[in-house]
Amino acid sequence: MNEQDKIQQLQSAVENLLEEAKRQGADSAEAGVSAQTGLSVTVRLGETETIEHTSDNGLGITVFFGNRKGSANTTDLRPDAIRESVAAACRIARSASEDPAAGLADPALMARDIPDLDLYHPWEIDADGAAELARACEEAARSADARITNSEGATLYTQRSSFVYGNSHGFVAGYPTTRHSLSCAVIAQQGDDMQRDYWYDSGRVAGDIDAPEHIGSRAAERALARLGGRKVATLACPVLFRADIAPSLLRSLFGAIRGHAVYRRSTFLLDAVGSQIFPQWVTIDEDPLRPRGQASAPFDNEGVATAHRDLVADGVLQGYLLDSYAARKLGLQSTASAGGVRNASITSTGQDFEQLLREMDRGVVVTELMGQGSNLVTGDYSRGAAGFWVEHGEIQYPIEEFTVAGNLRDMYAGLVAVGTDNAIPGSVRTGSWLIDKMTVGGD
């Protein structure tokens, strides 16, 4: 079956979903329906671990009498299968306390018209053809130097999936989409000293995806850097966040500013809309129709229309990220939001990062994260680190073991620059950010 009949099918089964839960009485209803199937193959010292073949499905209605809700999941798409689900979310809204604020989204939001955003570009490999990218990404990094003793193993995945929404405004819309990854992850030892990292690559098209020999060697080169690690002393200095690491902050950004947050009054950014946030230079925004993106759609989880969208702009919050629940909790509308933000970025200050680390003259390269310790609700910020210790605007060590802590507010209002080093894999698009000072706690 070819994806555009895979898609006709699931929008066959939202379908009938809908007018199932209309003949069982619900006012509206929503539902998604998605099939997937993959091929995940990993091979470790040479030899090939695991191949695995995936094919999942899953449904998930919502149905409302009034303003009670209800939904149910199920990965079976049998007849039988779909009409328990919708009678099991019915019996859950019907004994569901009154909410003014569900419902489905504004129907005038709904996405007319769906554009052909190039997400879907099948990799038609097999398994033996698999195993032989991900040894030749192995095999770079084994080969890169006598300290790298052992790996967990190079892996290779391709995804293929096809995703359809409705409700019953009317609206019924899908779109397939693809998704390939090739990772390596070695250990460098030195002594008594080992060290471990990695490095992938991932993208809608498989000749997007950098060479196995690249991925691999830059996973030595990062797992070799490691080694020899010092302590520092606890100290307040300027902090660089490596490319790789700085999407995190943006995510504490996101989570901030998400509406669900806000509506409870648990996040530091209460009230910020309108107010300065990050320095004058900074522009965030998402762009939900990027072509071959990461994060693309056409529309969101509710079948609200995506858009381009700036989140902070002159350093100035923006809006929320709002999905219809949220809205209708703040009186304002829907960003579109239903599912996150997508294809996020930041405005660069135009350095690489060694220009960086010249700017920054002495301090620590964060390049490794740990814990949980963004408390969104004070802006509270402290984690566990690894990285690299500079003085006079070059690397001098690896330094492990130690905290990086601040409070997120200031540290936004502190960026001094981002990097022009944003080629890093993912959904979100940063280069290197330098933080004018926080707290680094050692011994």
Second form
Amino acid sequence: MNEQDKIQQLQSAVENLLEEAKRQGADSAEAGVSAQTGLSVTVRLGETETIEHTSDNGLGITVFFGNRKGSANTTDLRPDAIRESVAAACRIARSASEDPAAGLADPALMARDIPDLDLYHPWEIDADGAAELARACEEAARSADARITNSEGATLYTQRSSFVYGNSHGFVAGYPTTRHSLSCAVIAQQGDDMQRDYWYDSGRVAGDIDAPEHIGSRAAERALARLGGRKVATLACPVLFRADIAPSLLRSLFGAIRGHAVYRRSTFLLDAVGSQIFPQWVTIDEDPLRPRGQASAPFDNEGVATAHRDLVADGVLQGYLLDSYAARKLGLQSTASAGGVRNASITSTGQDFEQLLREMDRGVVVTELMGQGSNLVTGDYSRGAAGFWVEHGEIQYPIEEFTVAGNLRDMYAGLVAVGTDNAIPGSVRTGSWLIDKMTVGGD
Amino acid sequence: MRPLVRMNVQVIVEQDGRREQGSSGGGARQSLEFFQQDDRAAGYAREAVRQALVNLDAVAAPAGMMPVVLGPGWPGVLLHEAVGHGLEGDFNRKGTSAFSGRIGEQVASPLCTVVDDGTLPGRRGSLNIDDEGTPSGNNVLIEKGILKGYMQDRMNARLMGVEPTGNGRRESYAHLPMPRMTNTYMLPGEHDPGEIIASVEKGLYAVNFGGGQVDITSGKFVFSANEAYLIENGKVTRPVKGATLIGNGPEVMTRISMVGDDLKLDSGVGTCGKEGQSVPVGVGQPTLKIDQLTVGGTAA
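Switch from the form predicted on its own to the form predicted together with its partner chain and print that structure.
Shown next: the complete complex, the earlier chain at its head.
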């Protein structure tokens, strides 16, 4: 079946669902249906380790009886199963309590034109072809250096999905997407010291993915660079979050400005809209309509039209991330954020990584973060880390088994520079972050 | 049938513009009535509020190496991260774990006996049979500090030439089975918990934790405290803000110098993630003392 036919089929499934919900007494309803196929092949030490073919369907229905809401999910798209799912959602709604904020998004906000965001580029590759690329990738890593002694393998993954959303405002729309990735993880060893690291690339188009040999040798390089890690003394110093982990600092921001955290008063950025939370040179934008973008979508999970927006402009927080529920709770309007932030980026101050090291002069580069020590209620931040010790503006040696701690509010306000070294594919684009001062916990 | 219920309570408290959170919960392989028995649901709420109020008074946590006393029960997440994952058969078959090839070696202090027991009645991590049909077992991982065995599914057991141990688990039919923990805990020792705290001149007493994470290959692991206190001159004093603790699994286990007689299992909240698959697990331990561990606070 071609993709257009698939979308047609899912659209009629959604229409039937909405019809069925009405028949069973719901005042309004919304439904999302997705169908996905994928292939994942892992090669380890030159041998094919696993081949996985996946084929998944998913259907979710939400019904409203006045302000009472019920939801149900199924993976079975046959008519009987659909009827039963609708009935289950209706049973839940009838016994749910009234919630004045519950309901569909504002009909005036529904997406009218559905732009083609160039998200569908299937990769015609079979298991043998996938294994060949994964093997080339792993081989490049293993042959990079004699100290690469072991491997977790290389994995090629390709997936195509079709998604349709509809609700009883008469909105029904959908689109197909693809996603492909190639990753590799290897182990470097020197004496008793064993260090693992990985690298990957991913994209909507197979041709956009970096050469297997590059991904492999980058994985090896990263693992080798960790060998001989030392401990660091406990001190307060500048910290440079390397570009591949810097997105996590933006994700903490997004978590803290989620409407659901705001109406529950469970965020350190409560009432921060309109206030200066970053230095003045910082702008953070969201670009949901970016062609081929990894998180691009023409409408959010409630059918609301997405659009470019600044989340932070001149260092000032511009607004929250609101779905219709949080918006009603707060007396505001949806920002098309049901389903999260779609493609974010932050301004750079223009330095490359080496220039940032020189600017830092003496401090710590963080290349790995571990654990969940980021408290979005208070902003308190304390995470396990690995990285490098920097003196005289140059990397001296790898360091490990230390913590970096501070408060996100101070970290955002103390952002000194953002590099030009955008490192990883994905929905958050940023270079390395130089933060003026944090506490490093070590020996 | 393999029932599973879980309840979680999270509260926010506010005083003079300062907000803090507390959370609590529990679960078991039971029906929903479990929460109505023994006043459990209300108990979770009270516990969450108590924890949040403690945090309202918390001062900045210290940073650096110091003695750490871990309370009983859920802090057993230490064992899950510091040794548990590193003893899963797949990593050891591949030789990628810091514990690879070390069976029979001393990997922890002689006070430590750690088991993975899927046979405990009604516990969150318990299984009658694993997801490949192998009966679950009470497997000794570390006995008096000596590494005894790994946790296996069928494939890795066959490839390593050993018996499966009932640890082959999968999130659902749509996932491949792999070696996973069930309920991982340390057997009790001989010390009175009060005596353990009294032995510390200056250190940290951590009683509640969020999650943890481990790098299997280097052995580095972290776990984040969300209720902790300073120990000063053998006494528990001020509450401190949550801090991440970081160490090297095999190293930290050899630094366990006191083990309490108060073994407790967690309340049934644990979920373990590995290669994108989540499965319910349990942890437990008595009060124990680690002579030196890096604490990641902000008070240098």
